[in-house]
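Single chain ahead, by itself, as structure tokens, in the form predicted on its own.
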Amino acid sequence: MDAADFVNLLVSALLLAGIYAAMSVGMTIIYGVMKIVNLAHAGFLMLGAYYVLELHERLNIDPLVGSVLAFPVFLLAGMLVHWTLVKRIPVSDQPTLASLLLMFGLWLVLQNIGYLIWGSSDRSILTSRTLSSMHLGPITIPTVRVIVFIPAVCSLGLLEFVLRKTWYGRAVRALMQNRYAGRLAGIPVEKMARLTFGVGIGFAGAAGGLLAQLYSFSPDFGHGFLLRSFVIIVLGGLESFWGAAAGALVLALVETFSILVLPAGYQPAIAFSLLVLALVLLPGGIAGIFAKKHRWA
């Protein structure tokens, strides 16, 4: 492999990492505030893909615009799901069997709704960007990956701004550290949980729309990306947003460069292997490593 091939793979990994980070941050924020492992994340990724497809085919709306429009729609859908289902789960500092079963059941319901409405055939979103490429000397970059990368990274930057500079963000960070202390400080925990669940589902829907521009999809679309999201948040440290970005970068690098030694079909196995290694060797994730170094300094 020459230098040009190496740089091409590196750029592809970086672009993929931005999309993976936006895809997984919804799970991170829901787990951080509510301690719920959102297995239904895959179902909302799938619905986000079909939502953008319908806007593109029926209303001729650009898929990028459709992905942006997906966020408020899925935010409201997530708040509705919380109001009707999730709030009935007993509050706990650790994931419970009830929450896992509820989210798994919701995933199956969403998947079967997808089969009922759109059937089982694969669909794709094709635009003028799909097959075009950008050339920077020896580096060749698919245009659609760059175009999708930009809103993914911008959404992460906006989330970071909200978490650091707004009352909502400070409340979220407080609840992630200690739910009961947050309640004593006057934070409306139930309202914050509902809004946070909506934000997490909003990110899932928007990420599904972005991913649909890169991959073909069916009602089973979110299955593989759910596993990747688990790997990313475990690598990052479960409750760390910048850790999720670091985990996304690690996974993207490993998946991209693994094609040098393994066939492309082995990528899910690579993701699962990383998940096992992270659980065994890095139970606190990348964020945990830096936290320990900070305490020792």
Given for the second form:
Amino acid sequence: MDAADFVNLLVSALLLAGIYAAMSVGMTIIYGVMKIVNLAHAGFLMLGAYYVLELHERLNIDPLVGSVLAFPVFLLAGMLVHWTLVKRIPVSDQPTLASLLLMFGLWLVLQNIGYLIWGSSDRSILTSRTLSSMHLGPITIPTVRVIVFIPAVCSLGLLEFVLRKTWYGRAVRALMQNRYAGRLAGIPVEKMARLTFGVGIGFAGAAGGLLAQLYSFSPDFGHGFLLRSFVIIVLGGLESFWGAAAGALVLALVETFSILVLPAGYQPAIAFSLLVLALVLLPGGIAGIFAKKHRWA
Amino acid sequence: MKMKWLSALALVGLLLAGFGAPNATSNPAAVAAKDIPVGVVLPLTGREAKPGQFQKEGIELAIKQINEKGGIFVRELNQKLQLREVFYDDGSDQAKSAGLAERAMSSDDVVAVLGGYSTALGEAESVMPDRYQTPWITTGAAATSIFNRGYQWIFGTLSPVDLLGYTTAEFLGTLVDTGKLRKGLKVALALENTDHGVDYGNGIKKWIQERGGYFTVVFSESFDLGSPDFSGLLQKVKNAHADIFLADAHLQDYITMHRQYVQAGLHHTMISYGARGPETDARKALGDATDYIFAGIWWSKNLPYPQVKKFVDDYKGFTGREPDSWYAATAYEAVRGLAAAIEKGGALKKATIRDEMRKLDLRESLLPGQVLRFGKGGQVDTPFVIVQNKPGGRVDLVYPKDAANGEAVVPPAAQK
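Swap state to the form predicted in complex with the partner chain from the form predicted on its own:
Below is the whole assembly, all chains and molecules, this chain first.
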């Protein structure tokens, strides 16, 4: 492998990491505040993809703008789901069977809604930038990946700003550290949980819109990304946003570079192996390594 | 209390979703003595939903046409009986597919089961027919491994995939012979990690070995079915510096891989994704980027047979659109074959039907060669045809010569 190939792969991994991080941050925030493993995440990714497709096909709205518009719509949808379903689950410090079943059932319902509305055809968004690429000497970068990477990273930066500089963000971080202490300090836990669930789903919808620009999709869309999201948040340490970003980077780098030594057919095993390794060797995730020196969450 | 209700509801939902409820046509209570129940297990949801839908349409068209003529004459009953479809959606899930085939054979008392698209799902179903001694005709699984296990109750209307690989290489060989390609070109293979992919690669390598000097395989690797990202694999393909890129992929993987292929700026003189290429979904998703891709398929609507023209017209009348690639035709032929076997045997005994299927010699078949005949292992051995996408959404049948309605074209960009 020459230097150009190496840089090609590195750029590819970095671009992939950005979208992986945006895709998994919604799961992280929901788990952090409510200890709910959002198995319906894949369903909202799928709906986000179709939402952006519909905006593009019916109203001729650019998919990138559509992804941004998806955030508030899915935020409200998430709050509605919380208000009607999730708030009925007993509060716990650990993920419960009831929450797993509920979210899994919701995923199946979303999938079937998808089949009812859009049928089973593979759909995709074709724009002028879909098949174009940029050439920097011997390095080839797909334009659409760069276009998708920018809002993905910007959304993470915006989330970090909100978490650090706003009352909402401080409240979220407090609840992630200790829900009961947060309540004693006067944080309206129920309202915060509803809003945070909405934010998590908002991120899932927007990430689905971004993914729709990269991949074809059907109502079955999202399985593979759900597994990757699990790996990323476990690698990151479950409750840390920057941990999740670091997890996304690690997964993208390992997936991309492992192809040099492993046949492509083994690629799914890489994510599973990382999950097992993280659980055995890094139970606190990447964030846990730095926890003693600096609080990441 | 509310939580218990929620959990119970969720469990019921999961069970329903997991095992799949049959549609109205499959209600066992509706079983009447005066019809012939035929099980159909195909994916209408999940990643194989689209081809599954096309195959279901082919089956239902054939059943409709047979029933409109009064049904099938069963000699031992001295009457004509109508075919009745007992349909199950396997959701593109292997375990579910096997379970539903088992259910059709054991509980629904069908005389035969059709279905099993694709190879992965067909393989899962293929263990059931001998267990329940019920004829099973796969309309969409072609891997030779299914038919080489000595099963006695299985049949298939798709020719072996190694023949697809062999025909693909043979077609490229004709382009060398006619001066459109030069001898000694390098070939890169990307194969899905299923028996389908293995057979395809073996077929290509077999032809290349038999005809030394035509091509050299410089890269061959398998990839995971349904992978969202092929950039690493494509980087390896790029590094192989091959002239021809031959992949064996299912529809969704074809769309994803070719999109990333174009984004990565790859160029090859000739490109194929095995049996995929002309599908409408792919052309919509990728636009002009699918031009000049060629595919080896089991059937084409451009075959110059009168029965094919009639089938295309009938299918259009039935569904409102023309057949998309080969999917509906092989399913349609499976029903015709089954109906002919029942009529010839004159009985609804499964063993009689199986024996008649083995002896079947159905003329005016839609398939290339116009004869539906099951070989030793139960699989047909009809030739493949090669089609090529042309600009403007056209698809030409380009090989074999005697059936072609267009010329094979080496893409203008590749000739520069």
